[in-house]
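Below sits a lone chain in C-alpha cells, taken as the form predicted on its own.
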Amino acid sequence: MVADQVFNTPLQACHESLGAKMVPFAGWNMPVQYQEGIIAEHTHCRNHAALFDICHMGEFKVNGVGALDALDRIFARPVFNQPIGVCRYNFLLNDDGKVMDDLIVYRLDEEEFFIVVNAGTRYSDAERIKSQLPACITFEDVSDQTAKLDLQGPESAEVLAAAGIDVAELPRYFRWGRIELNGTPILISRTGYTGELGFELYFDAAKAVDMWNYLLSFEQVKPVGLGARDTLRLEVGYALYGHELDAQHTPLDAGYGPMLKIDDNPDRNFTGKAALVASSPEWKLAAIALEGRRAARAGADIIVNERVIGVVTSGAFAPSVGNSVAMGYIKSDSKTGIGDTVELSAGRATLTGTVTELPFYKDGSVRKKL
C-alpha cells in the first residue's frame, strides 16, 4: 500500500449518487452517512434490514496438509476444534501478548480456511501470518477480488427469503453456508456487527454493484454508512480494533481471557501465550452509562475523587438506549466497578457517569430463531 494513497471501493459511484458523506477510514473511502443522517440509519437496522458495505476489509486464503495445526499456533483462540461450518472470532497476537488484530476464522474443510481481517491490519496481518506457516501451506490474499456486503436487522432473513433463498438453509449463529443469489455464488454467514440479526456476504468483486443494487431494490432495506455501524456497535458492546483493542492491551484485557481456554488446554501453545501467561491484566474494560445526550470521545480522562483512573476507547449517543455510553480502559488496581459513578472528561466540562455492564442494548434480534 503506498503511504498516504486513499482507496475506493467498487461502490464509491453507488455511495456518490446516494448523496452519502464520505470519510477516509483504514486507508479507504468509506461512506459515513447517508441523506436521512446517522441516527435514521441506526433505527432503521434496529427495526429492518440495513445495507453496508464492508468491501475494505481484507481476506485471506490458507490451505495444505497442517493448515489446522499451524492456525492453531498462530491464533490465540483455539481453531483445533472448530468444526468444519464453523466461523470463529478470533485474535492475532506479538510476542508480548498484544493485540495486532481481531479477525474471523472460517474453517471451510479439513485443511482449508477463510480469514477475515481488519482493513487497516491487511498487510501488517498477511505478513505476520506468513511468517509463521510452514512453507508446505498456502496462504492467497483474496481481498482484491473479494466483495463483501453486510445485511444486518431483524428483517434480514425476510429480505433473503423475499429474494428465493430457503430460510431453512440459511446458516445458524457463527456458522457459514453457500447459496446462489441473484445469480452469484455467495459464501454467507450469521454473522454482524450490530446486535441483529444479520449476514456477510462474500462474493465475487466484479458482482459488487449488481449485488448493492440489487439488495436494495427491497422496501426493507436501505444503506447504512459507518456512523450508525459504530453506534449499533458499542450499543451492543462490541470491541473497535484500534479503539477498545490495539497493540498496548492483551485480549485479557479486554475481558476476552474466558474465550481462550488457556486453563482448558494447558499444552496448547499459541503466539503470545507465553506473555499472557507471565503477567496480570493491566487493565479492565469498562462500561459507562452517562446521564444525558453529550458524549465523552476516545482519549477522555476516566476520574474518580479527581484521579485519573482509565481513558476512554468509545464514546457516542446511543440512539436505541436514549442516553450517551462509552467503553473505557481501567486500572486493574482500582476498585472502581459495577455501579460506581465516574467523570469523564470533555473539553472544558466533565460529564458523570456509572459503571455498568455489557451491552447496553439488550433486545438485538442476533440470536434470534429462524
Contents of the next structure:
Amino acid sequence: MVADQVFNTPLQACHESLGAKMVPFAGWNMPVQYQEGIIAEHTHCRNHAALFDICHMGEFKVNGVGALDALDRIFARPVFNQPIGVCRYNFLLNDDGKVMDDLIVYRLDEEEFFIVVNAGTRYSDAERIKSQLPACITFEDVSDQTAKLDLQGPESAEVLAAAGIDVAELPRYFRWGRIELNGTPILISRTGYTGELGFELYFDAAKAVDMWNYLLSFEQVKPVGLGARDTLRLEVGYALYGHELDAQHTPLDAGYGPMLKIDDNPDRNFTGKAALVASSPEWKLAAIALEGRRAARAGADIIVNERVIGVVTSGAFAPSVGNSVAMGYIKSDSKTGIGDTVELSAGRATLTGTVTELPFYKDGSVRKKL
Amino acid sequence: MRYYSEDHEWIVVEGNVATIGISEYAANELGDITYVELPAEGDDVTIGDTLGVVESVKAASDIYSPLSGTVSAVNENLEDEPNLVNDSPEDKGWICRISGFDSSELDDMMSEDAYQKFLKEIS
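Next up, the form predicted together with its partner chain, please; the one we just looked at was the form predicted on its own.
Time for the whole complex; same chain goes first.
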C-alpha cells in the first residue's frame, strides 16, 4: 500500500469526542459510525433527523458570460433550460460516454453556477471541466473553504423551524435557497442521499464546528456516519460513484438515459454524446431483493441457470426492509428482468434473489410536502 | 475457565463439550451483526477450518474453529436474532458447541488475562 495523504474534515475532533469509528474514504478520514452503530443511526434517520459531515465532497463555482452554454456542452443532462433556483443531478462524461462523475449543478444566477462533486473525483473533475471552459469564464474550486452538512430525516424541517427558520421559506424538492442559521449565511438545498426529507447546507468552513454543535443541540438530531449513509442510499436505489457509476459504464447502462433528453434536443451537443448515440447499452443496472438477511457484496456474480450474467455493484443488509438488497449490472442481452429469480454468489454460499423495481424501501419522506 | 484464540474466539469447556463464540472485542470491531452462518450439527471440523461466517452491515468475517472435533450443537437463536452476538457476545451470542476434541489443543489458547494483554498489543 502506498501511504497516501489522508485529509481530515474540520469536524475531526468532534467525531473523535463522539466516539466515532474512523475509516479512510476517498482519501479522507471519515466517521463510518458513532457509538450507537449503523443500524440505530440508519433507523434514526428514517424516523427523526440525522446530521452528516459531508465536508469531504467537492464544490466548484463557475461564472461569467457564456457559462450557461459552456456547462450545457460539458454535462450530459441539459443545463441550458435549467431555471435559476433549481438543482439538477447531472453527469460528467469522458469522450467514450462513460461516467467520470455524478454531480449536482446549482444554477445560482443567469451565468453563475455551483457544482457539487464526489470527494474521490474532485481533482479529475476540476481538470476536466476547466479544460473545456472558455478562458473568459471563471472556475474556482471552493471545496477547502466550504463546509457541507446534510440534515436528513422526516423531522429535519421541524429542526430548522425550531432554529427560527420559516418553513414556508425553505426550498422545494431539488431547489436551493439562502437562509441564516445560528448567525451564519447558508446556501441550502432540498436534496440528499437518504430517501428522506432533508437538506444539504453549504457555508464557511470556519463555522463548521459551531454549526455541527448547534444542529446537534436539537433533540431530534443525532450524528450519523457513512455506514448508515450507504445503507440509506442503497435502500432507495441511489447510485454511488465507484459502484453503480464508473468510467466503465455509460449513464444509459445505469438507466439514466431518459434523463438526458437526447431525442428532445437533437441539436444539443455535449461531451460524450457521439459515443452514447453510436452505442447501444451493453449493461442494464438491476435491483435485486434477496430472500434472507445474508448479503451479496460488490463483486459477487449474478447467475441465472448456472450462467454468470452480471456482477453486484453494492449489497448489504437493508435495515428498513428487513432483508438484504443488492444492485448490479446485468448483460443487456440477457432476458432477465423484473420478477425473475437470480442467484448471487456470497463466498461459499449461493443466495437467491428477485429482480425488482426501485426503491427497495418505499416509505421515505423525500417528497413530503411542507 | 474461559480461553481465547488469536482469531478472537472464546471457548468455555464443561466436561468434554466446548462452547465457542466470538469475543466482545471482535463483536465491537464488526459493528452491528446482521447475519450469522452457523455450522451444521454433526459437522467434523479441524482447527483452522471455517466454522461459519458473521456478517455485519459493512463486512463478512469467517469464524475459524479453534478446536478439532464434532459440532454437537448450534445456537439457532442467532438465525432470527443475530444481534445477540453484539448484545451478549460471550454468553447468549454463543455460536456452537464442539465435542470429542483433544484437551491438549487448549494448551495453545490464551487465558482471559493473556487475551487482554494481546488486545493491548494489537491496538
